[in-house]
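Have a look below at one chain only, the form predicted on its own, in structure tokens format.
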Amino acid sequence: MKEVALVTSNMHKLKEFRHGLAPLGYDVVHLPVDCDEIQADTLEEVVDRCLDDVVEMGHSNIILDDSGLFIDRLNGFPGVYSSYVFSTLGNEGILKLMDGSDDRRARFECCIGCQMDDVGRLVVKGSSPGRIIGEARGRLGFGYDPIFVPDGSERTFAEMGLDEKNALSHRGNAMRLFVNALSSKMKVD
């Protein structure tokens, strides 16, 4: 097994990353480092920077990713800072912004990238629409979870099981994506 280190605090994502890695052989062990978020326009900027700022540190095969919440009714707030919005407002701040709202129209975004010695830097993104409704429901998962509920289910996230949650979740779909290109990075190289 190749052992490659995600970049997090979050230990809910290392062992989505561990269970979406495994079947390429790779052994994905937890690098608690912090990089600066720096204030960007995309999650694609602000993964590119962290990359550069933990290889700078003197660490190889790496991987990170940044996820956030866009809100169509918030001009996409909290987009690249959900997670700061998330430590300060919570889901329950969430909902009181969304109050009376009929537009609950929503996505949850994931940029993965990494930077690995026989692979180089690879950076893709997936997506997830769905809604926020009313009220929080659900006690599996994590952040906004709770609130979410993607497009082809009356649940959110929160309330499904990893394996499911995967199939639709803006990760789950980023992590298919990145194993992909990956997978034809090992092909090619």
Ligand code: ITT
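Residue numbers count along the first chain shown, from 1. None of these values were measured; they are calculated from a predicted model. We call the rigid core whatever largest set of C-alpha positions still superposes within 1.5 Å between the two forms. First, how it differs from the form predicted in complex with ligand ITT.
Core-superposed comparison between the two forms: the Cα of Ala167 travels less than 2 Å. Leu24 is among the residues whose C-alpha shifts by 2 Å or more between the two forms once the rigid core is aligned.
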The other form holds:
Amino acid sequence: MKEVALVTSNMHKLKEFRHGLAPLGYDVVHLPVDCDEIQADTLEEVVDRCLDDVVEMGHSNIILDDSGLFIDRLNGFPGVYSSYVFSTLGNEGILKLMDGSDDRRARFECCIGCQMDDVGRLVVKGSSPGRIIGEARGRLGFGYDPIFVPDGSERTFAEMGLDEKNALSHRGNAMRLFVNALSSKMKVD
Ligand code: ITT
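What I would like now is the form predicted in complex with ligand ITT, since the data block earlier showed the form predicted on its own; can you produce it?
Now the full complex is given, and it begins with the chain already shown.
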């Protein structure tokens, strides 16, 4: 098993990464350091800058993600502001903004970046299309999970165990892309 250190303050993410990457041959340990989360236009920029910060602190073999919920009717809001909006408006606030709207389409995006000794830097992005429902449902997961139903399901992410969420989620998709990108880079280098 290869070891990677996940930089996050969110223990739910740690669980999802462990669950998703263990069968793919990675042991995920927690690296509880903070990078200054810059305000940027894209998830990729946030990930790149955060990797720079953590490398600067002297760490290697690190992985991290920046994620967001993009709602069509709100022109992609909260998007890169998802963290701030969750801590200020919360799910109730999003549901109010969506009140009366027929267009409920939304997607989660997850950008994963890593900095590895053997292959250098890799950044990939996964997404999960779906819709915002009318009322929060479910107690599992975290963040916006109770108000989002991914395509292909009738349940919110907050009504799913880790297996099911990872099979359909932005983070699960990004993890699969990440492992593929890593193994093809290893073959080339
Ligand atoms: P980090 O320390 O890893 O940055 P975080 O919780 O701040 O943890 P993000 O900045 O990636 O994570 O997330 C932005 C917001 O989107 C935040 O409020 C999360 O709760 C929410 N979010 C991220 N991934 C999610 C997921 O899989 N399901 C529901 N909400 C999610």
